[in-house]
Each structure stands twice: as C-alpha cells, then as structure tokens.
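Single chain ahead, written as structure tokens, the form predicted on its own.
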Amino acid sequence: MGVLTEEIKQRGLEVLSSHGNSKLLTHLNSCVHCGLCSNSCVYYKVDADEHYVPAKKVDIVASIYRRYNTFLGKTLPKLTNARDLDETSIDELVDLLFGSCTMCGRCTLHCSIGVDIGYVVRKGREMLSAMGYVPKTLQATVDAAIETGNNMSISTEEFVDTLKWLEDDLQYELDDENANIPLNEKSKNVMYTLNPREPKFFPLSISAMAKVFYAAKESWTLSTEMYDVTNYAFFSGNMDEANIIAQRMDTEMKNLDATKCVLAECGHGSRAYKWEGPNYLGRKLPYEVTTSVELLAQYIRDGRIKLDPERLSEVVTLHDPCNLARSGGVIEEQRYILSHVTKNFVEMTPHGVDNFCCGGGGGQLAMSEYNERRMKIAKVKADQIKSTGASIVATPCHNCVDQLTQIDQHYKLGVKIMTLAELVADALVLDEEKK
C-alpha cells in the first residue's frame, strides 16, 4: 500500500477527529465488553477465537481515537490503551474490518447495550480508504464503476447486445411483438436498474422482471447511461467516490424524467441508494425509491399480477439479505409474495431481522483475498439450509444469489438458488390464459 507517511496518516485521523460528531463518540465509548455480540457473528461461530469478537472491532478504532483526540491518550497511552496508528495496527485494522467483517450489522441487533458496531466499522474503513488502505481488489471494483459506469466494466454495445437477444426471446415466449425491454425511453413511470452480474452471468433474470412488468403493463425503461444499483464505495469508505455513483442514479433518473426509480434485487444497492444515498447527497430525492421487492409484492396486492401457486411443487426457504430486512426493514414483502408463488415455503432459524449473513456481504465477494475464510463462515448458512429440507433457495439479492451458488457447491446443497422475480416470473397467470 506505500509508505504510511504523516501526511497520509493525518487523512485518516481526520475522520475519526471529533468535529461534533457525537454519534461516533458515543458509540466508541460505550461498549462494556459484555461478550453478547462474539455469538452473532459468523465469524467467531465458525472460529472462536477473540480475534472475531465484534467488540473488538469497536476497541481498535476506539484505541486510535484515544491516542490522537484525549489528554490521557497524548499524555499516558498505555494507562487508558491508546494506541499508534502505525503500520502494525492499520494491518490488524485491515483484516479486522475489511477481512473479518461482512458490515451484516447483527452483532448490533445483539448488543446488550445498543451500540452501533456497524456504523463504528464503516468509519473504521472510512479512516483507512481515506488512507488508501482499502484491499486493491475491492478498490478495483470500485474503480471500474467510476471509470466505466458499471463495476464489471461492461461495454454499452456489449449491454445493449445482450439486452436485444433477450427482448427477442421475450417476444418469442409471450408470442407478443409489442414484449420489448425499452432502453432510454423518457417520461415512463418507472426506471428500473440492475445488478451488472445479470447482463454479464444471470441475464435470465433480466428476462423475469421484463416478464413481469409486461403482466403489470407498467410503463417502464431501463437506461444505458446508469443501470448499475451496486455501491461498493458503500462497502470501502469512501464516501467521495460513493457520492459520485450516487449523483449519476440521481442525474439519470432526472435526465429520463422518471416517476420513480425501481432498484433491482440487490441488498447493498437498495441500502446505498434508498436510505444512505440522501446523505451521500445532502438532500432529499425529489422521486419516489422502491426496491423491487416492495414492487412486486405491491402489484400482486393490486391484482395486476396473477400468479399460480399450484405450479411449484418444490419446498422452498428465503435467505434474508442483511442490507435490506436488518438495515431496511424490508421483511415481509418478500414472505407475502412466496406465499403467492409456493405452498411449501419453510423458514430457517433464524430468520428475518436475526437471520444470519450468507458470508458475502460487506464486499467480501470483491475481495479474494479473504476467499478461503469466506467460504469457511459460509458453513452457518449451509447447515441453516440444510436443516430446512429446501430444495429452492430464494433470495432477493445478487450479491447473496452469488455467494450462496458457491455455498451450494462448496457444501454440495443441491439446491437451486432463485431470485423473487424468477419465481414470480414462472408462476404468472397471463393474460391469454386466463382466457
């Protein structure tokens, strides 16, 4: 990462200097090492071992903040245990919130006292993106979404392309000229967005969602210019680069004069967008944010669906992503619209708010560096699947669809992971055959 020099370690510093804000002082203050949290991350489930306390997550950065910002850490460090910012520390500071922690925020729904061990993390990674300490593979995929609009660095042509073969198919399987997947269109109630690994792994997903606002008959349009939902800037703590993928959402949804803007099955990018995208921009969004869960159970409420769910015979279970039913509070749109597409839907335990992190979260499928212990927290949620009996695995997430895939394998599951808008999709009642 280069030579940690006073310069580059004053950056950091800064973000943990006080400037009024006693949000963080509070939270770096008040732990009381009950040990409450160790049992509610994956982590130290899999390897107990102190190193994986989410307390001590908290006590590293609170250590810093001691050493640089309180008369007894300047003047007595070892009494009140402050300690350096120096290269030994940022090392443990690195592995500790980037490599040891999927920000999935359930050690804070279990904290005795409330502290918000999630946001402590974030600011940690702020202090060290600041610093340029971000791990070089997370900071690539930062990298190509500012550089390239999306963070797999998809083409437009290459987009495009992939789009018009699935609008043919589309029209092929409802028999409909008139089933198009519009691109660019202004003034459509809807702009919907997607997670690039759709277009580049799981275009059938596109596909679905086409499907279904076809059913609903929304006036809908997908953008070339800004299509992608993810904010991994979310997941490094840069909050100069996470206002940039904020504000192009922003200047599109303008540019194309949409009612409100749709983001696709993705956890982390309905967080960044929906509920922190006003911070990153100072103001509240003159349109309406949903994600497409909260769409697609809204359009079976409304009757403009009609789905069968005698056509799945498989039992299916849900995986709550963290982002959206812990930090969104998104939980049961997802189990109303199952109870729509499935009559053999089984919970795990836990579930909703408590349900554990699949294990990619927080970046950790950017970065291979930490692949290994990833798929070794990854064991949690493969025992949660297996106790289920489940043959479906939904999830409304891509980042989660991803990771569980490689959990299946890993763990050898056998089980197949879907998406809402995948079942929602096969178990449409359309139109001519209701005729």
Partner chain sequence: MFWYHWMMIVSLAISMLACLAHIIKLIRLGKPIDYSQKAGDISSAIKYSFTKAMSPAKKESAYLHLPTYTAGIIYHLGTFLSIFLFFMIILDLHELLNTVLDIVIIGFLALSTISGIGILIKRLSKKTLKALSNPDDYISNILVNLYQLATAYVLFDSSAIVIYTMITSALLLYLPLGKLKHAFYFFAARYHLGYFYGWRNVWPISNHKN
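What would you give as the form predicted together with its partner chain, now that the form predicted on its own is on the page?
Here you get just the chain by itself.
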C-alpha cells in the first residue's frame, strides 16, 4: 500500500474533520461504549471476540477523530483512547471496517443510543480509500467497472451474444417471435439494469424477467453501454468512483430517453443508485428510479400479470437483502409477490428490517482474503434457513444469491436459491394463445 506520508494522512483525516452537515459529528460523539450492540452483529454472534462488537468499529474511527479534533484527544489522548492515525491503526481499521463488517446496519437499528454504526463504518472506509488502503480485491472490482463498464469485465460482444441466445430460447419457449430482449431502444418506458452476475453466471434470471416483461406487455430495453446495477465504490468508499458509475447510469437513461430506471434484484445496487446515486451526483434525478421488486408487485396489483400460486408445491422462505429492506424500505412488496407465487410461504426468524445479513454484504463477496470469515458468519443465516424447513430460499438480490448458494453448499442445506423474477416467471399464467 506504500508509505504513509503526512500528505496521505491528511487526506484521510480530512474525511473525518470536514462536516457538510451534523450527521458525522453526531454519530462520532454519541457512542457510550455500552456494548449492547454486540448480539446484533453476525460476526459477534458466531465468534464472541471483542473486536467484532459493532461499537469497536465505531470507536476506532471515533478515536482517530478525537485525537485530531477534540480538546481531550489533543491534550490527554490516553484519557479517551484517542489514537494516532498510523500504520498500526490503519491495519486495524482495514481489518475491522473491511474485513469484519458487512455494513448491514442491523446494529444501528438496535443501538441503545441510535448511533448510525453503518454510516460511521462507511465514513471510515472513505477515510481508508482517500489514503489508498482499500483491499486490492475490492478495488479490482471497482476498477473493472470503471474500465469496462461492468464489474465482471464482460465484453459487449459476449453480452450481446448471451442476450441473443436467451432471446432465441425465449421465443422458442413462448412460441412467439415477438418475445424480445430489446437492446438500446430509445424512448421506452423502462430501462432495465442487470447485475453482471446474471449474464456471467445466471443468464436464466434475465430470461425470467424478459418473460415477465413480455407477459406484462411492457415497453422496455436494456442498454449495452450501461446495464450494471452494482456500484462497488459504495463499499470501497471512493466517492469519486461512485460518482463516475452513477453518472454513467444517468447518462444512459438520458441517451435512451427512458421514462423509468428499473434496478435489477440487487440490494446494494438499488441502494447505491436509488438512494445514494442522486447524492453522489448532487442533484435530483429527472426520472423515476424503482426496483424490480416494486415493479413486479405493481404488475400483480395492476393485473398486468397473472400468477398461479398452486403450481409451486415446495415450501418457500425469504431472505431480505439488508440494503433493500433495512436501508431501502422495500419490505412488504417481496412478501406480496411471494403470496402470489406460493401458498407455502414461511418467514425466517427474525425477518424484514430485522433480518440477519447473509454475510455477503459490504463487498465481502469481492474480498477473497476474508472468505473463511465470511463463510463462518454465514452460520447464522444457515441456521435461520434450516429452522424454516423450506426447500426454496427466495431473495431479491444477486449478491445474496451468490452467498446463499455458497452457504447451501458449505452447510449442506439442500435448498434451492431463487430470485423473485425466476419465481414469478415460473408462476406466470400466459394468455391462452401464448401458452
């Protein structure tokens, strides 16, 4: 990572000392070290090590803030454990903020004071990013998105080829040559986005959504220029890079003159564009931004698609992606959708805003150096799934799909992981002539 020069250090400290508003100042000064947040964290639940207490993650960021910004921190640093920003504290910061936190925000919800712990971790990551201390693996994912337009470095040719064979299959399945996967078409109602994991590993989830669009008679398109819903710079803490990625999406919406930007089933992706995107760009977006979960629920409500809940006999449970539910307010829609695709739905305990993270959030899936830890904390989710007795785990997030698939293998759960679009597509009742 190079030598920590005074100039680099100042760049990091600037993140903590510059206050555009009172939010950071508030949360850096509020923690009382009661430690009651410990049981809310999946890391602490599986390994009751003091380093995994969420307050410890707040404290290491706050301790550096105190050292350079408060009277006691400057004069009597030992009194408040105000720490110097040096190689030792940076190593600890990287391990705690990148390697021991999925930024799921569950601790925030349960904090006795109301400290936004996830926010402080994000600012800590921003500080590390400003100094160039983002784990290489995570930075590589961001670099791929910046350089190639998607985080999996899929070439346009490969992407178009994949979509073409998916379209052929869709036309064959539906026996209709008008069943399309439109590309770069202008002035459509919907510009749909994808998680690059879809064209790379789960192409059938693209055809599932295409089938739903077909059934709903939606006017939609995909873009070959910008389809990547993810924004890993949200996790790395590099706001300039987060801005570049968000700007691309905004530009493509304008180029294609679409009415609505529909974000694919991706927890952090939907958060990064719907909620954080306008703030990266510093302006309101002149079009509607919605998640595919909300869109699917709307199709059902409006009677644009018909579903048969009797078709699926297996027991289904739901994993709420943290960024979609707890930090995004999409909580009832996924349940409404599932109530139309199955009569055998069972909730996890806890669920909704209180759900446990699967362990794949916060960029953990991109940081292979923490794989062992990631699979260890996944035990909490594995136990949750096991106790539902379900054989299908639905989740509206491709990152979660990836992690849950690995959990299934690691903990030998014998469950099938599916997105909502896949479940909806399977339950679709098409018009008689299109069956």
